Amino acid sequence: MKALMISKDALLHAEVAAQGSARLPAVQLVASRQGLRDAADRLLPEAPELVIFDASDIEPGEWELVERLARQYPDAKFMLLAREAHQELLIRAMRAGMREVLQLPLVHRAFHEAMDRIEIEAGITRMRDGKVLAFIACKGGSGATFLATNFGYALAALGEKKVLLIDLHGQFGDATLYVSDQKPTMTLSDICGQINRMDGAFLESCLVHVAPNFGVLAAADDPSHAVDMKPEHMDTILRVARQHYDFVVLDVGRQIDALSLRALDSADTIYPVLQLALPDIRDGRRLLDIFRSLGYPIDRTRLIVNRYEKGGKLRLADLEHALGADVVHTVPNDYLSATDSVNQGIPVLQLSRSSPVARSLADLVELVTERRVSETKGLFDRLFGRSDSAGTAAGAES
């Protein structure tokens, strides 16, 4: 959103510019004016979408200039900043079409909340009703973190969705390393420590941005900070996340504690990840028994078998019979592609887009987004660089 800033305060200008640039999409201060008369006399060649006006030094006779400016930029949204919001000031602001009045010194959360309202009204952004998808390992080493992180990237890239992944590992969470070489500047524990600041812009600023529409909230880097993370914090984080993301992917890990349990309670779908082996089946049964004791509906839990190979002694039917649940998706055993992806910290879809595991992730995106093949075929063909016949052959081989 392109904005005009009217203020004599250089520090305030810099503060608003910094807060605006942290938003997604960013608020760009394309021009500044020292006062109302300067703004009214020197119109911008291209009308701004937003006018931010500092009324700290406004003179009584200058309000007509505000109304004049509103007529000159009829399609712009106006935000008024004032040190003291007197009744007369508010009345004149409303008459001039200003709907957002913020008190100085600037409270960042109030600024971002006002910007959220402005962007929704302008049709730039919309409040979402995001789905929460939880990936949880039935057994250590099942590949749940690999699938959660790479599925999140695939959902953003193929499904064209805005996706957030939250690493809920209580200790040694490393989800960011699977898809990025960036070092997190903020973690889940940092957010919980500043939960009163929680809004969409603050959450977005705390992420490792893997792609423009895919970010990762890293796990606490110090296990001792876990005591500061409360279940009610997760309620707040997920409430805000649902409003600003199409999908929120949770990498739950294997440990079920008060925080992860609250997250699982909020999940729309839970994906236990396991391999087709007896230890995994045994631990998977225990996990599903826990879910049943918690009253989770059976249709909320959907099994994913990772590193699947046909022709083994154990069959998918044996697994489903033992666990009393259906397998909704299998991921092929593509060791080389998966290992290269993990070692380089690059999503497998980006590193080896024609690999079987990448194709499987694309299929899972179709399953979750419920988009028909006819709607996504062109997108997949472009991504994987295949013709129709090649795509059919690859599907037959998998």
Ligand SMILES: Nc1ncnc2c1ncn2[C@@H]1O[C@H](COP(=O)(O)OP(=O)(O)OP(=O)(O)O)[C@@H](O)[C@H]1O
Given for the second form:
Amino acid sequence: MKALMISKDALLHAEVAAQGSARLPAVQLVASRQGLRDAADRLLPEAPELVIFDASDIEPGEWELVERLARQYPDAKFMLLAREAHQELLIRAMRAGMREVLQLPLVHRAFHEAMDRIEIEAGITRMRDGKVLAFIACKGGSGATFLATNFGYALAALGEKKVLLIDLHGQFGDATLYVSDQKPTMTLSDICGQINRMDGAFLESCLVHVAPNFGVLAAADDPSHAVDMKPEHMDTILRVARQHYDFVVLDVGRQIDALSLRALDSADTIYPVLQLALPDIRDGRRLLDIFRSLGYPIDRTRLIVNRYEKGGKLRLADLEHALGADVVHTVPNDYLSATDSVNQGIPVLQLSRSSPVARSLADLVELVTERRVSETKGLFDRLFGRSDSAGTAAGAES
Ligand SMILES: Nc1ncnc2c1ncn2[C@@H]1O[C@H](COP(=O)(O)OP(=O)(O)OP(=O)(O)O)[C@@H](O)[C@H]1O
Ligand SMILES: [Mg+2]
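In place of the form predicted on its own, the structure of the form predicted together with the named molecule is requested.
What follows is the whole complex; the chain from before opens it.
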């Protein structure tokens, strides 16, 4: 956004310039004026999209200039900064349609929140209403991390959604490594430690970007940090995340603690991941009992059977019966593609996109995004070069 800054204060100018350039899209201070009179006398040839106006030194005689300024740039958004805002100044500013008034010294978070609102109003960004999807392993090694990370990537790549994955493993979180070779510079615990800075731009800057529309927030790498993370932090992170992403995928890990519990509480859908074997079913039942005791509605919990092979002794119907919940999706056992992908840290959809496991993830994207089959088929056909639906992953048996 191209902005005009009106202020005598060089330090404030530099501060706003730095905060503005850190945003995506950036706020560029394209011109500056010393005061209202200066701004009124020297109009910009090209009207700014945003006027940031420091009213700290405004004289009572200049108040009417506020309204004049608003008339001079009728399409601009205004942000008024003031050490002490005089009541009459505020009334005039409001009359002139200026809605964002911030107290000085500048609180960066307040500045970014105001900018978020301005951008939404200007139609530059829109507030999203993202869905939170939690993947949780019923048993260690079920494949929850593999599915959460690769599904996140598939949602971004095939579903053309803006996706965030949060690794909630308290210890040994490794989700980033499944889809990237970049080392995270910030982790979940770092964010909790600086929760006051939390907004869309800050969150985005903390991610490992696997694709332009798919970022991963790494788990706390140092377990001793865990003490800094509070359930309230989770509320803030998810609130901001929902506003800025279409889908927030959680890799919950196996340990349910105060933090992951808070995340599960607000998840729209929980996908327990398990394999079709008795130990998994036993642990799955325990997990679902916990969810029931927490009062989670059963239709929020949707089972995913991973490494599924047809024709085994146990049937999906047995599992559904034992757990009292439906299996919404099965992912075939595809050892080579999964292992290759995990070992190289490249999403399976990118590495072996016509593999059974990649196709299955594509089907899951279709299921979650509720895209019409014909529309999605066209997209999948182009990606996978197939002419029919044969070879898609095993759907849930009826
Ligand atoms: N559909 C599949 N077919 C074959 N192998 C798979 C499949 N899904 C996952 N795997 C393999 O299973 C291994 C364990 O998966 P993953 O680490 O995702 O499990 P997890 O449930 O997250 O375990 P943890 O309890 O350690 O967090 C991975 O190395 C992956 O290669
Ligand atoms: Mg895991």
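Remember, it's a predicted structure, so these values are computed and weren't measured experimentally. We call the rigid core whatever largest set of C-alpha positions still superposes within 1.5 Å between the two forms. Numbering follows the first chain given and starts at 1.
Core-superposed C-alpha of residue 326 shifting 2 Å or more between these two forms | No, because once the rigid core is superposed, the C-alpha of residue 326 moves less than 2 Å between these two forms.
Core-aligned CA displacement of residue 48 at least 2 Å between these two forms = Yes, the C-alpha position differs by at least 2 Å between these two forms.
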